[in-house]
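In structure tokens, the next block holds one chain alone, the form predicted alone.
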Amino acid sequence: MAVKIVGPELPNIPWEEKPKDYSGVMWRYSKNPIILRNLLPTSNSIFNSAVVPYGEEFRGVFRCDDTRRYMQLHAGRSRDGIHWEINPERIHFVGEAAQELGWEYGYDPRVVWVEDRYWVTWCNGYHGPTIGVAWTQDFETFHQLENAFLPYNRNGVLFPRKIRGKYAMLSRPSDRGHTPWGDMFYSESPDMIHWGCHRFVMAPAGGWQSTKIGAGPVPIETTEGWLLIYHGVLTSCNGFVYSAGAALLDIEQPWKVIARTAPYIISPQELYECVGDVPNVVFPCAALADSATGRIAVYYGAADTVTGLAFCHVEELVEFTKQNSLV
């Protein structure tokens, strides 16, 4: 039986067919990077950002490190998912929690539609990195809630629907700095404020994912399980190397891993991925999935400097994950 995406049809997502001489399961857009580091007058870099469909267009929340090298979040819009207009002013969250928590820094956002609104999660500075939470319906006003977890935590990624009646999130408990370790965990909440029922999902393994791992784009529901594209880190003699792989998680108990790729599906190989503020980084943060065709477009940060786009087919990626599994 063919693998199917469970979700809406998105016929207008960015797409480019796989090159005839390419044997990999995920391939890059030929005109990468799609967002340059200096798109804004004050941006040093734009990367590790989130994109979602919005009517017939697309909206997003972007990590824009400014020329002071402060980590900020900006809203953006696009007609085609490739050419972006990003608000030059950072997002100013509203609400009692925003006033109480203040603003220290924000980076690596994810965005997902759940039921009646878009939810934003990001690495929020509050006495160390933790998971910020906010919602919006128009990408103009962003209502901030309490942080999901205590410091220190990163890579908070929501599922696109409730599971067993609860909101669900993946995260990677961390520390104050560039964590030299990291396992992935699952948590759930009745109200997006109180989080608990924490479950271990998976730990680093060998090779490209031997140091730490973290959830990437919002998991994609398929007929074979939740398809999770995630990043893994190798500690080389020249520092961290960030690549990406894929896993299949159980639909009703997502902390149970069905399959997980031993090889990476994309790694830093192009110049814009290997050279930048942080060299040798491929960091996926968003994916657009069309249920009608099985096409998936993945947005990723490259070398912590620019934003790239890559593509895959759900059936091919799921089969690759199952046939090359560590589990």
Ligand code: BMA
The other form holds:
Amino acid sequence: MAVKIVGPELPNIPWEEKPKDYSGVMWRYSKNPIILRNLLPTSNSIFNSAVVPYGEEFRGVFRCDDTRRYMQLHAGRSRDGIHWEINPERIHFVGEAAQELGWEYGYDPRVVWVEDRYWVTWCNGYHGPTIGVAWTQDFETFHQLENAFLPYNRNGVLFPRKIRGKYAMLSRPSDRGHTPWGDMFYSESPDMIHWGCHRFVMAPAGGWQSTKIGAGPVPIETTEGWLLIYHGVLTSCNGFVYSAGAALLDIEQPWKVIARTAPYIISPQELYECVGDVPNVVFPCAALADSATGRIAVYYGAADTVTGLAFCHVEELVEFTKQNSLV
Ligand code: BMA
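Could you present the same protein in the form predicted together with this ligand, rather than the form predicted alone shown above?
Below is the entire complex, every chain and molecule, led by the chain shown above.
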């Protein structure tokens, strides 16, 4: 039976067919990178960023490290999902929690529409990294809530709908630094403020995902389970190498892993992925999925410097995940 995306039809997402001579399951956009490091006069790098459909257009929250090398979040807009206009001024979150928590730094945002608004989660500096939560309806005013977890945590990624009547989030408990370990967990919340019922999802495995793992884009609902693209890290003699793979999680109990790729689906191989502020990094943070065609466009940071776009097809990726599964 054909695998289907359960979600909206998005006929206008970026797309390019797989090159004829390419055998992988995920292929890069021929004009990568789509966002260069110096798009803003004050940006050192624009990478690990999140985009969503917004009416007929697209909006996003971008990780822009500035020329002081402070990690900031900026809102951006695009008509086609490829050419982006990013606000030169960073997001200033509003609300009581924003005032109380203050602003240290923010990075690796994810954005998702749940019910009536866009939710933003990111790695929020609060005496160490933890998961910041905010919502917006217009990408101009961003209302911040309490941090989801105690420090230290990274890669907080919401599901696109409530599960078992609760908001649901994946995250990766961490340490203060360049954490040399890390398992993925699932948590739920009745109100986006109080998080509990924490469940173990998966740990690092061998090879490209042997040091630590973390959720990437918002999981995509399919008829075979939640399709999760996630990053995995290998420690080489020259440091960390960030690649990405895919997993299928149970729809009603997403901490249950149905399948998980032993091989990566994308790894740093192009020059802009291997050379930059942090070499050898591909770091997916967003995916646009069209339920009518099964097309998926993935946005990823490359070498902590620029933003790239890659494509896959739901049926092919789900099939690949099941046939090359570790579990
Ligand atoms: C992680 C995060 C990511 C980054 C990666 C590689 O810990 O900080 O933002 O892309 O390291 O430097």
